[in-house]
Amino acid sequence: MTLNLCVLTPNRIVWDSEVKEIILSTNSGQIGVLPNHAPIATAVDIGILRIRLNDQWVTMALMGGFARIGNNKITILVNDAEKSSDIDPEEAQQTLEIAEANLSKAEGKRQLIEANLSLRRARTRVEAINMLSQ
């Protein structure tokens, strides 16, 4: 038995196919979803989506949004998403270093919040690449 997974951003469909299982980062922690999961709607955190296709795992960096699970169908609506295989490791590491520098230079509440979000996004992209190489 499989699940139909659809990952959407405002600009494109990132994923639309059958999967065996997913592990999703939500605002209240990670959840695993197998076929016949109870219906749920949840907020998606900035984090990693792990997708199992038969015996292979694929990772994706998600940048926050919402997910709806029910009737063996998972719809994930996010601000942005990247498959780990599509992320350039050098660019991701450089973006992480810039985000860390921006956080240390942030002044005021708004800049601090924006710098923290940029850092979380950059760390998630690097983490997605590191999971790919394991």
Given for the second form:
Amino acid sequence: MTLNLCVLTPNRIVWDSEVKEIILSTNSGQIGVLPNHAPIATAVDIGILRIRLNDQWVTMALMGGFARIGNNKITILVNDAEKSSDIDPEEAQQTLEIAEANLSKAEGKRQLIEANLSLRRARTRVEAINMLSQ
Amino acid sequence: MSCSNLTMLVSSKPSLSDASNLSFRSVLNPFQLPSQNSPSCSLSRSSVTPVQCGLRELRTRIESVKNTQKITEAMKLVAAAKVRRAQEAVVNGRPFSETLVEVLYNINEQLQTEDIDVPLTKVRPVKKVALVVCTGDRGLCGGFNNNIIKKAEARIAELKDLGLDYTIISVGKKGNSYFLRRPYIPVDRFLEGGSLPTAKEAQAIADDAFSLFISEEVDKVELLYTKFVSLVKSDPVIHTLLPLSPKGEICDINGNCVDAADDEFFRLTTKEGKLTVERDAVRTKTEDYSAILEFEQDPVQILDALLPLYLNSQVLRALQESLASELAARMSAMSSATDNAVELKKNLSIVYNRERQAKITGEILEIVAGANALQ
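Please give the corresponding structure for the form predicted together with the partner chain, as opposed to the form predicted alone shown earlier.
Now the complete complex, all chains and molecules, led by this one.
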């Protein structure tokens, strides 16, 4: 029994095939999903999605969204998703440094919110690459 | 383009009776100093066309019109190819928005009785409005950018009349340059659109709107873009982006709300050999959820995660429609430019040929007269 995983972003379908297991980061912690999981709906935090295909793990950075787990069918709707193989390590590191600099410069509630969001995203991307190399 | 100041009337029936006069004129022409950008050098489209150029100048002019025609035709074909790509982008975004709408509906059904308190749906008394203006990056697209900017100015005037404060988020180089030249209009941020709107750009705009709204700097965010009606018609419309209605309705400023499930998608097809656009009103089937579906978190938290997704997809859709309208406007502008170039070339060729023939006739007459005089 395999799970069917669909990762959708507003402008394309990032992943649409069968997997053995996934580990998802939600607002309330990480959850692992195996075949025949109980149907749940959950919000997805800005974090890492790990997919297992035949003892091989693929990492993907997700930028927040929603996940619905049904009869062996998982649908994940996110703002943006990037496979760790598609992320350039140096560029991700640079983006992280810029985001950190912006956060320390941020003034006012609004800039803080924005800076926080971009920092979390940059951090997720860097983590995705680091996890791949493990 | 250099033209001499000498006017030569080209009538439909060329009169060769005054041959000596014509030869005199054609000799004079090369010695006339060409005037730069003379406003009198015009070619009006009537049966009597005054042309003020000599033979050589006419030839260069015909060449340049031919080149211009090639360019405009190429631009039209490029725009047509890009409309197809834009359409594909819309189709690719469909699975996302369909699933999103489905989930939104189901959650709302379950939350009917509860009091929802999601910050993005909070309706506050409006003191300041943010207006997101989507323009294009390049010109040569007819009235497209102008229409949007006029609509933006009209809306600004309305808001001023209502006594509300406003700020602009400008997307696209044309809008950016317009607002940069007018420092009296408060602009929050200038953003560049790409050639094809991606989720990242939509996210940047959505982030901006999100932070403005949540930090309570503005109380309403409106989205101004061109709706793609058909290949020759596009309408600038204003939609309220924030506050979102929990049911996922898209509201006009006049309060006309469209249910998110009744979304329209446009398709570029051919009908009787011509490119047309068909809009399909797709009603996504909202199937009943399995009742045992549990929410891992609070339904409110889930809504909190869903509504920014919806915001993003709304912004992306607006950007895609704007792009499609811009491409369609460019297509029709370049098509009429090509037609004009063809007509201009035809007129110029007629004039050129007449003048060339007149010159030849004059030379023949000179030779004959000279030969006669020798006898």
